[in-house]
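Next up is one chain by itself, shown in structure tokens, the form predicted alone.
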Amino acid sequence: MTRLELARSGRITDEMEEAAASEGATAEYIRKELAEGTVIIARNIIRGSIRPLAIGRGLRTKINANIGSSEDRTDPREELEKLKVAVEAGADAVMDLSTGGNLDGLRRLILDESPVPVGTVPIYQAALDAKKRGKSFVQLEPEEIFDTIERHAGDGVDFVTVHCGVTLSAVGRMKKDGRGNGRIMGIVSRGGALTAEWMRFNGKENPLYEEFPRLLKIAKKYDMVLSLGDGLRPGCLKDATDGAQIEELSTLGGLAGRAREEGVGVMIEGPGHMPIDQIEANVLLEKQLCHGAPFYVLGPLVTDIAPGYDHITSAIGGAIAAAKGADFLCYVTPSEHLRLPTAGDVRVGVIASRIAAHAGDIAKKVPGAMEKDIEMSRARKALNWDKQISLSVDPQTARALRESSPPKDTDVCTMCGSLCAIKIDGPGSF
């Protein structure tokens, strides 16, 4: 029996103990939500000795780091180093989107060194693998994909992407919405436009969509969660929320209420690129037409005019569609649109997607989140600066900081001095 299965019927595990444990919720909610595919648990049953990742309804917004080689930086080693940053700096879980060198070899490696869930993109490896072959994506069989896919299973990923709602008739109706006012960018999905372009070629339905009952079929077999891709997601401000995206999303959801029959935890991917004052509504939709199954959105970015910072448009959307019900939120780096990511550019990302999480959770009132920024101002209000630091989402920066400008008067910092409106009020100054 699969964790949704087994939830269904009324058992509580080892595995949802843990879970709620480290959620700080009881094991009842974690069974009775799983239940319901309002939370999943990220872990393939062959990833075992990792530590069970739920991710839903009602518990803190988790984070996923994407990490991956391409066809210009192959090294492993500098992959490797993204993987042990991402998790130093909080990441919840990774994502392998490697698209150079050994993908079979480097997907395994970082597997080994994990200790939290991984995710991928099983289409990215049945393209290249087809190059190597001498082939076409297009003239790929749908069974080689389908063997990609369980390829990925097999060796223990605990989540992958699948763009399942990419069909004939949402590519239409882009096409369609394209012209005139309509799209400016198209598809920006790597996996969205390569499944396109296999069915424009074949003039086929999507085998993904078309032979979804196969997908989960490999899925419960690993315990492995699905995570529904937007392939048409917006690329830009002006695409956000046109009736391709939102027919997608539909398509998701009925596919979301399949695999929750079936025993298969489901999490929705969404958008992307989005103006601020749309942010609230795409999570409501996503909410009522998945069923209420976990949102896993990139971003939202709010602005396509800050590329070196998209770290920060991407925080800025979302603490926005955390605060709203998001649940897992993917980072952007400062790299975003313009090479690959170094550890550094990792690192940052992180962190900014963690404060955007928190802030999220604060609105969200996830148990446990408020507690730590009232610590924080006890602190402050002590001028306790070493257990400032401590509770800071990032020690390392916040003590380089402070150590970089020493005050004369270890009590206060060099910006305010003697004025420190603090150690002027004082405890019991009134």
The other form holds:
There are 2 protein chains.
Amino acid sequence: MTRLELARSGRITDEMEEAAASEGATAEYIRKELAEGTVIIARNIIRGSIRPLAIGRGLRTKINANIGSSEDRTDPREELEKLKVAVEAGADAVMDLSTGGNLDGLRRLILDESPVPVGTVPIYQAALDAKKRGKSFVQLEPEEIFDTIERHAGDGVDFVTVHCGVTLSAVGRMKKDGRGNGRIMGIVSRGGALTAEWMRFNGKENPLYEEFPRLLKIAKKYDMVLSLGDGLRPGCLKDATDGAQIEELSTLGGLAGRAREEGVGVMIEGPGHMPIDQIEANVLLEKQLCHGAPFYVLGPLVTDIAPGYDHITSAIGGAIAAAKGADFLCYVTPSEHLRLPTAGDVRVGVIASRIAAHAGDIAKKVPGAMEKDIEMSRARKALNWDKQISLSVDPQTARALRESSPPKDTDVCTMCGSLCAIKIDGPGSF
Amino acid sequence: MTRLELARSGRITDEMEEAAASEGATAEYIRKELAEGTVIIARNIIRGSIRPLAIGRGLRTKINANIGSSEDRTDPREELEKLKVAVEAGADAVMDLSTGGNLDGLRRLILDESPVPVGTVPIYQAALDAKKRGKSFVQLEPEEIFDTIERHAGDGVDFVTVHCGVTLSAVGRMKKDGRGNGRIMGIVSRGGALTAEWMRFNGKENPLYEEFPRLLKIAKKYDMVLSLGDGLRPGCLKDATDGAQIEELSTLGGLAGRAREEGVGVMIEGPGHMPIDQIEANVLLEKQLCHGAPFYVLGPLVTDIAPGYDHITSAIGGAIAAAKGADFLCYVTPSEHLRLPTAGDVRVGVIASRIAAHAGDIAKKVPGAMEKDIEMSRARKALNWDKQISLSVDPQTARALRESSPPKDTDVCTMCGSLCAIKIDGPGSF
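Now that you have shown the form predicted alone, what about the form predicted in complex with another copy of the chain?
Okay, now the whole complex, with that chain kicking things off.
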């Protein structure tokens, strides 16, 4: 039985107990939500050694860091360094999105080393392996796609992105808005673009949609989570919340229902690029159309004009999405839209994403979310600098900034000096 | 006549024309909003050389960069460098918050050099000058406070923060919430703390409240904007939106109405630290209680636990506030809560704040706000990298990131290589 089936049968497992303990929730809460499909636990059955990570309704918002090589940068040591940096900075999960070098070897290395759940996007490897065999990805047999997914599952991958909602109908929908109302950016998801081109070339429906039960069988065997990918997500603000995006989301909702019936845990991936005033509606739509399945958002980036700062544009969007109910944030680094991120970018991206998730948790009133903020505020009132630094989301950076500018009066800082409001106001005035 | 009186009498001045042109608004729109007090123009009559900056309803959200020395760091060259960096990075206004060295000299230097409006907080200087004369600030005569304000106005300061709403009643209100419901942080505004201590020591009402007409007279003489300060703003999330804060805001609303009657432009300062789910209500309250006066917010910071990253916590809060109607964002730098910012911090703070303001403008549908995003999206679809970089909020940083990691195929970047979705999807598919 999968954990969803166990939960539905009323059984509380060690895994549920463990996941509950790290959330400050009861195991019964986790069981009930798992049974309803509103919480998932991302852990492949062959990865018993990692701590189970629960994601979903009522729980702390989690964050994911994408790592992985590219055709231009293939050094496995660099990717292991990124893994280390991401986990140390507080990533709850990582995705190995490698597209360069020895993909099987790199994935297995990352799975061996990662203490947190690992996700992948198998279609990348299927496409690249076809290229190695002298074929275009459009010539791939569905068999080869499923084999790659099974290989990832067999290696212990905890969740896979599968672009099952990129259907002939949804792709066609994009063309129906008429001149001037259509998309500027078309398809910006790599998996989405590959799938759409495959369908166009072969004149056939998306095999991951048509043969969804086959996918469920693989997922079930390893109790692996399916992350239903948004291959038609908007690639810019102007394209947000259009017919194709919403049709895909609705399709994913139907597939999520079928996965639950089979005892397979699913989450739903979401945009992407989106004006601030559309975020709440997008979260609501996901929750409604997908029956409360956990929502995994990339960003959203709230403006297109800030390459170099997309960790900030996505922290804005991610915080709002989390506040409105998104459950899992995929980080974005300062290098987004410009280059493969470095380990330094990974660190900044994780911290920015943790800030967004935490700010969202306070707004959505996750139990205990405000406690650290209250402790910090007490430390500030007490002018207790050591405590302020140790309570920081990144103590190393906070300490470095303070120590770089030592004040004459060590009670205060070099900003306010003798005009420090906290000192003037005195301790415990109110 | 002040510009507010001119506007009310139906006159359109050159200044209104100039301000309108830089907004893409009509001069009549600016006149009408000025007359209603929902837009202000920050320009002291003796500073005819700077471009008039309009702030308020229906206009692009503006951003301010705080610069200025402290007791621990008094080098004027450093502050002039910060001014230069702030303006180059796109600050619409700066505030000279100097508290160290020769305050008059530094303010005059900054006024001479700044092509953008300059604001100050005269109470800092009043307190520090008292100290120099061997007095405590609580021994200041009201006369000395008004004299300092007049000196700033006479030097050409375009807007001053005055903490007129820190009344005996509002400060007393803080004590009435009972054990356990009271504030953790008390008063965190320097001006607010100074004023409250002055009142406590002297057993008297705040002179800036009691003698408000005197303040109006100074402001009127120089057509200087009064930025009604939020001396009782919350200093942490837990203290947000409490009785004292709202009483002060309501008092400021009354003063704003009186200022308008006298033809004086005002804006209202706002928090500070605030959970995401309270931001919309705070903007609404300001707009209601203060009759649509422009809202100038500091942050808000949406979590307390991220010293070193408060440019990000405030970009999140600022973007949401702007989206909901805030008109003017005060930047926060990575050094907030830790040290006086460096010129490098100023640059990052301005960029983060510009991102927040712009994302807010898109959401509040400021005319033209999306145009640059659409252009950027077209450049991305065309794989036109030079154009992407030139359209960036910070081309220098975007270029450096891309050039640090040159791809083999210069159409794409080192993230996706041959899997570039835009390339796979092809030009103009939709």
